[in-house]
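Take a look at this one chain, the form predicted on its own, written out in structure tokens.
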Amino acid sequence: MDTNGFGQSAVAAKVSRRQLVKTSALTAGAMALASKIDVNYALAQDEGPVKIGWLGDRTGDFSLVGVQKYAAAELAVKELNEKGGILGREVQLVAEDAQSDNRRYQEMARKLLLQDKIDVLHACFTSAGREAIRPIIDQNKAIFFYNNQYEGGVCDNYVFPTGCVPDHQVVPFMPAVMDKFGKRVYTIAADYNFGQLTAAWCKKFVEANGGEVIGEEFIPLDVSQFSTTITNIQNAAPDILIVLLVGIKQSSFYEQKNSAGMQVPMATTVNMGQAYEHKRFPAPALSNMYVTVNFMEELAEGLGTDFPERVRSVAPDLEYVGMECAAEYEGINMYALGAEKAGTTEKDAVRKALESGISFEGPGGTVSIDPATHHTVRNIYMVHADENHNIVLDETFEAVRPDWLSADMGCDLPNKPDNTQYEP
């Protein structure tokens, strides 16, 4: 048989060449079609409304803060639309109530991402809620703004934590309150990752400033009776009580403490700023409570902002405008700036734009995204409640940076992908 030198007949070679030409033509056509589909998909992403997904606690144990965050989201979307939307497109708020339930957080996160096809997710109050949905975020490569105070340490390409972290709060206030009251410290904290890790941060800086943690208790979230804890604190007689309690049930501590006549000075990263305990409980239960915050409504006049009035224009019955309300508003506006800078709502493009150092003038001053960690550089205000529960501004810390995560842990998200929560 005549062959072409490769053990193949000449006839067979001609057939193969014809098949190759046919296959190549089909492949080129398929590639062209795929390219057209990709282009059309990209164009479709930049058509129709920009969908802002919101997932929080409008009901349940954490609703005192959740309703503030929702009102801030409503205000941000309303104001963006009044200014022409994002990229000239209407902004649509697609909201779900997680009801303070972590399983529902997971269900609703999947719904918002996969069914509602949102462009960005602004979600969660507790760290437990955040960690419940973060694997879903990473799996779907979605953009997630966690607009809330937390214990710090999250280094994740898809997560932008805009609230306060220990760099902002614990580092300034521990030496300040120890210099004022003494170095013997007792800590009570919510028994989950926020309370445990923030307590570890506090202990680190108590000891770094020559102090001692003489007692430490972690309280389950469903506990509302504190008689034993109050007795333990009174017996220990600390100079300072660090309080890291969250939720409606745990806030009953203050009324019980007041009834027991306990007046030890307190320090916190959350109380008063989040759930306005100084408004909800009779004086002097919160007297001498010190907190470092990004915003509280009592600071508005001094900061020259009408933010509380604007929030109440969309939520007239809102009882308080606190630190997480401000963070939620800032987070949504920073996403809008990122999309405008990217010129698209395509997620990778927006993420890269956000990593370029977006800044926004928020209720508490200028807020910028730190490219390496996705956390914020922001002003921090140390305040305390006096014996009548009036809020007194003690000190302002300007443009405080979240440097621990990058300097000590090596978080550098634009150059080194990661999805870890680091611990002190």
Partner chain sequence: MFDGLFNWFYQFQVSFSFLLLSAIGLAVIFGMMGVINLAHGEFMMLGAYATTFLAVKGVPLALAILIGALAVGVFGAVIEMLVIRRLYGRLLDSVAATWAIGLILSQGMLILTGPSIQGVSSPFGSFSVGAISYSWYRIVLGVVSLLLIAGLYILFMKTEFGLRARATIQNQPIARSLGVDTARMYTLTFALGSALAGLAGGLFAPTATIVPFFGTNYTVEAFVTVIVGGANALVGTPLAAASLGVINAALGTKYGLYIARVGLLLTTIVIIRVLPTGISGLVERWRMRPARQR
The other form holds:
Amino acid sequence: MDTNGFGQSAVAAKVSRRQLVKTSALTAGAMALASKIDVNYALAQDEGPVKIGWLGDRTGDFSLVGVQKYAAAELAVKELNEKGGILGREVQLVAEDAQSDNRRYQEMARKLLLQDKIDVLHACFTSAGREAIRPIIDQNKAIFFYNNQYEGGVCDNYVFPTGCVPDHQVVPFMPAVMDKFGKRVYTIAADYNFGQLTAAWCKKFVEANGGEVIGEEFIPLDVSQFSTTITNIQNAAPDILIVLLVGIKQSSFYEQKNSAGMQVPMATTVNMGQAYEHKRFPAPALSNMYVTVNFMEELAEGLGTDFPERVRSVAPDLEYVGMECAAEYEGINMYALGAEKAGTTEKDAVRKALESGISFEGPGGTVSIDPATHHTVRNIYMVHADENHNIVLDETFEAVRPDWLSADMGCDLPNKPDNTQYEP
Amino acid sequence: MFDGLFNWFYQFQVSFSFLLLSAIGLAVIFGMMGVINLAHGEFMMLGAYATTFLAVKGVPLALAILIGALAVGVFGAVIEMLVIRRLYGRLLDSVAATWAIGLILSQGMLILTGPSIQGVSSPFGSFSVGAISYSWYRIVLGVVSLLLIAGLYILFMKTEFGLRARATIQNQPIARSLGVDTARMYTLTFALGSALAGLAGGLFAPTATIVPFFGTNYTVEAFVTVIVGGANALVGTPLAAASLGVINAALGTKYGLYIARVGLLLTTIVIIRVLPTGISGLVERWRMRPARQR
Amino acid sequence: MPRRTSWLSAENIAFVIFLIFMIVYPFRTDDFGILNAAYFAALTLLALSLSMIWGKAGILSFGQTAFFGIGGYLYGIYTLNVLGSAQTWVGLAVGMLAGGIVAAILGWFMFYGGVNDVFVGLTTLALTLVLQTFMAQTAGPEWTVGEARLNGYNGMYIPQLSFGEMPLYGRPLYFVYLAILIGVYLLLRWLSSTRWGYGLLALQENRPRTESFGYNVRLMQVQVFALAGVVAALSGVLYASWGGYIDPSSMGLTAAITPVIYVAIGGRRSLTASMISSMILLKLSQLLASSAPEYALVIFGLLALLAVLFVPEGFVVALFNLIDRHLLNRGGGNLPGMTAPVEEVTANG
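Provide the structure of the form predicted together with the partner chain, given the form predicted on its own shown above.
Okay, now the whole complex, with that chain kicking things off.
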């Protein structure tokens, strides 16, 4: 049951070994229980409310984004019920708080699946949280929507990663910023999987477009003082600084580089869109920060959507409506469309319906599920913050396809079951 | 050459002042009362919140920091009277109690103010040496740390309060029998330590994100510095901050922050083994030696 | 100071009731309840490990999670490299052994170096934080041990303990975990009633005096610390196998401090109290997390604070003492060391 991904370089022997471990270990346990679970589900599934499970971080380190995602789930469920529910059945939101704690993710995922018998799980913010519950999801053959930006590469029959991946954010982004500012790039990234993998993606596409990565620093998650890093960057004098910092502690970087007087254009895939750093830090700490997003509150007017107002109708105190808020809303609605199309909430049927190509008109434009990889085809907006932290739209990339997994890694879920996370 | 030297000095004094300011409140309480205040980080958080609230309302930053420190000091005195006082001589219980207080404070702040509040910018702008620009505010923090050590030295060595306080640490029963109100001394000491934590929080507020978990940013550094420094806040803590500052700045500049972080923690483990009582224990022994020879 | 005590005490009665409850419970609950209780049993071993060194030998470790993590990771590395269901049990032994060896080395390093009291707590805390920071950055493919990819903060996938071709799941899993928990508990209780165990009690009251009675204090400290390391590592192995997963945050600050709180609330001097309170508090913390997420941690902190302030010997131990005194007519409780107020050594110096 090894899904930790040896990547494409893995030789055939390793792959078969992985299959062996996988089948001999976890899945057998699921089969042992399958008969029992199926009986329970058969009883539960086509009557009573449709249960949407939600698991995220309403408290703890990641609650800045978690509360946005929870509000989106509340809104989506409310609207579905106003439209008559799913398959004419009432929609019920069963939410648990994982408190930004991976262990709690595991406990609560099991509770939602085994005790509450939810029909679908919409969960997780960090990749660590996602990986913590993925064995449990696979074991129970559930449907798991991971409506969140991440480092990409998850090819898993039971998982629908509907948020942005490097295909969306890095591939069109790198040439665009390099055209603007120059070819010498310096990367600072959080020292864990997300940061390291996204940095690898950036490096690949900086070099593919004739640029050069002149420095790379990986920073432990609990570091909040960046004095030496700021000096190291200034010594290297890059044209663009790629910032892949994560979490509350690391976001202190912006104010510190600002007060040290460092002026360099920055590019990122995570900041501003998720945790609204441009609102939380006084200008001009994030001026000239470029990011690619699927949605941001400031884009709503241009996109002609009243999504932020609708979210605030269920969560009046919400400070920001960011990219993951929109992704969560779209994910839940895509599940609803899938269940309607399948005509049942029976999981295999819904999964097949989702794999037939579902499209939803979301706050950020049309989103559709790519059958081969379970990722999404969606519009991407390149924006930056000006010196007053106003958001300026630079470029729109329409219907960007997440093709790397299928084209380069051979991920083809409907025909080739898998549960690996591939790496570039 | 000068650019390089200045850069090195700057990095060192930044590390030094952050370690010192983070640790000094913890060190005062630990050194004088033997109490490990696990809510130290949350006290810093309170200082940062108070400072930010006031500064955003238009109070000058320096005044806001002072008011914040004072408020946290008062809060510390209340906590001492309600909780800590009952736990003297029960070190491990006071650890558990202060952990619980910290949890209540950070989570309570999350409920009251939400996940984050708008911060204030660092004042004073920047300056350049060679190709590299630096923050004036960091220099100011360094100066404030030195002033703080001087102030604490005067407070403990030259005032009536200091005399009574030192008497209380040295031998609590005898101090009490000589008419020192030791319970009051403990309250005041805890309040002082809390105020120093609040001061550090207020000083760091313009450099960091203001969130309910603000304190955890500095907890590890604070504990590491106190362990290395030992029980004497006046001697041990500055020396510990200085030596760890050298390690942190050198490793950080050369190998990046990851190695710096690991280096800091490993140094601490080794120091505990080699000098279980920290640098102040070493200084103590060195001072006692001539006395015995005489 | 061993004295003859009747087996009829509140502590023993509580243990029997606890055991009966734990045996009946899986037949009265659903799949989730069974797996969840097994998971609590795995984590409760960590509380037992802490109670053994803190309550019985006066060694407070803030970083038992270091050995927990070592156990979990080593189990994973072994079972990913050596396939086969029988090998998962060898992996369990490998994990425990690794935890014990690291604990013995660290114990030797500390106790023979004169490190004691609160500094032991801080050293172990530093160790667990170093391990967490180190494991968090092992995301790249270069961090691979044989077939096992450490995989940094995203955590490592791990095969489960298995019999034949069947991984443990449901009730069999539960009863294996329960048997291990009860077995370890009985072993630790027996050990603390031996001459060696009473020596530990003596050294926590007064190290120099115990030494002058001819006990090798440092060796005993290293022994008990290594033993607790083995138990903590076992806890880590069972946890890793339960979820098929382990990640660096299981060695982080929150994970490290939680068992300390559970044991403090229950009563560190009694293994029974620590075990029962850990099971109850794990459940309580889970209930709070689902019913009042915003307030969960506040309420939990408040409970811990009240316990420490008003019931310093621990809630469960206080209850034992009450029952012993009023219902069983036993003087002051049978828990060794509870009769006299204990001066803890402060760390001035």
